[in-house]
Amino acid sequence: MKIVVIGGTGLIGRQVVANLRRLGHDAIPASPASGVNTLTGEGLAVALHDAEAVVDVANSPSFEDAAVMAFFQTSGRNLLQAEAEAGVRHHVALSVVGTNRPHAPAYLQAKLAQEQLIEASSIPYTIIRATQFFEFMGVIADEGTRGDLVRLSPAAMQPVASRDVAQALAEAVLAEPMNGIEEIAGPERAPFAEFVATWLGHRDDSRRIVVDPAAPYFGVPITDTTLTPGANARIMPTRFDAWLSASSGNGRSE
């Protein structure tokens, strides 16, 4: 099966491509570097020719509020239109747990807009909402750092390994379209401070955690329910300590 992976050279995309190729599928990574640009539409028709399915894991190059909304709306419209013209039979998209929660951060609002475009299209679809990746602990720590202190909300999180997200996406695109949404999360739920403190300790990072109920998450106040999955979420297997032991420990997305 020919499957085009939009954003196929990033952290999640390249793992999805590798998983599908191991199973014998013709998985094609598509990104601006390969001449496929969902914002402008450049290269989409050629890339999608004879494709049976698409996995969209592309991300906005800017996280400024207006820019991220423009990216997911424009990219979503262009991609779905090109898929309809190419006869694609299954659209799989990676989204984020919490997009449908009140007062969601701007990034999650933009992902919700993307989801709504998918749901309104004529193409059978599956949306996978994932929690934060283990690989983002360093970014979360840096965002909360002031001097040698890391101020973090006491709110809960339930992060997941990127490899588990890639596995879920590969399984989804090979299955029948759900025409619905599945949430996935890691097996452990704890406050932000616990995960980040463990990450810092693994790196011998001397920064000190301060738990602050007023500390925002990328500028937005959060609670225990903002970024954690619902009761019916699929729980993925990789534990945080096992990921730390197996990873390079750089803690950043690529």
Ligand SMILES: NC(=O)c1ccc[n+]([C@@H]2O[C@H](COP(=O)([O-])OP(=O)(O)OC[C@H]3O[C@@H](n4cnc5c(N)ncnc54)[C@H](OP(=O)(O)O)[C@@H]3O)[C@@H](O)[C@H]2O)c1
Given for the second form:
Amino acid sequence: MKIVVIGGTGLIGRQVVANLRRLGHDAIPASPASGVNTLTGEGLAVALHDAEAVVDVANSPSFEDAAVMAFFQTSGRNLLQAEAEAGVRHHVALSVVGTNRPHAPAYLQAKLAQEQLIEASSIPYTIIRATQFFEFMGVIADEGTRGDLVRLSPAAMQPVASRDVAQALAEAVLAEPMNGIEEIAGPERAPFAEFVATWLGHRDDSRRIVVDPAAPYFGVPITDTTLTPGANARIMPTRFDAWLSASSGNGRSE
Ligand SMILES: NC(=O)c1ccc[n+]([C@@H]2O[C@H](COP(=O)([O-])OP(=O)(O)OC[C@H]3O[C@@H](n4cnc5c(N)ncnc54)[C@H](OP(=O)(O)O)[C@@H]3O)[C@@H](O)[C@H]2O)c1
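What would the structure be for the form predicted in complex with the named molecule, rather than the form predicted on its own?
Full complex below, order starting with the chain above.
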């Protein structure tokens, strides 16, 4: 089956492409690096020719609030229109657990806008909402860093390995469209501060953590329910310590 992976050069995308190729599918990575740009529409019609399904795991190059909203809205519209014209039969997208919660960070509001475009389109779809990737721990640490202190919320998170997310996406695109949303998360729930402390310790990073209930997550205050999955979430197998042990020095393992 020809499956186009939009953002197929990224952290998740390249693992989705590899998983699908291992299973014998014609998985095509599409992104600006290969002349396919969902923001401008460039290369989309050619890339989608004869494709049965699309996995969209593109990400905005800028995390600035307005830029992220513009990226997911414009890309979503262009991609879904091109898919409709090409006769694509299944659209799979990766979103984030928490997009539908009150007072979500701006990035999650942009992902919600992306979800709403998919739900309103004519294309059968599956949306997978994942929690924060283990690989994102460094970005979370850096976001809270001032000098050698990292200010972090005691709120809970339940992060997941990117390879487990890629596995779930490959399974989703090979199954019938859900026309709905599935949440996925890792097997352990603990405070942000605890996961980041373990990550810093693994890297011999000397920054010290300050636990502060008022510490924002990308600009907004969070509680135990802001970013954790609901009771029906699919729990993926990889534990954080197992992932860390298998990781290279930069904390990434793929
Ligand atoms: N980080 C997390 O913890 C987390 C949690 C849940 C869900 N997610 C979602 O996971 C998805 C994938 O994230 P990731 O970390 O794998 O991203 P990433 O490594 O930053 O890769 C981003 C991909 O998007 C492509 N891209 C950028 N601009 C594009 C454009 N105009 N048109 C088409 N493709 C474009 C890039 O292509 P080039 O290489 O050619 O530039 C690259 O392949 C995102 O949608 C994100 O919202 C993330």
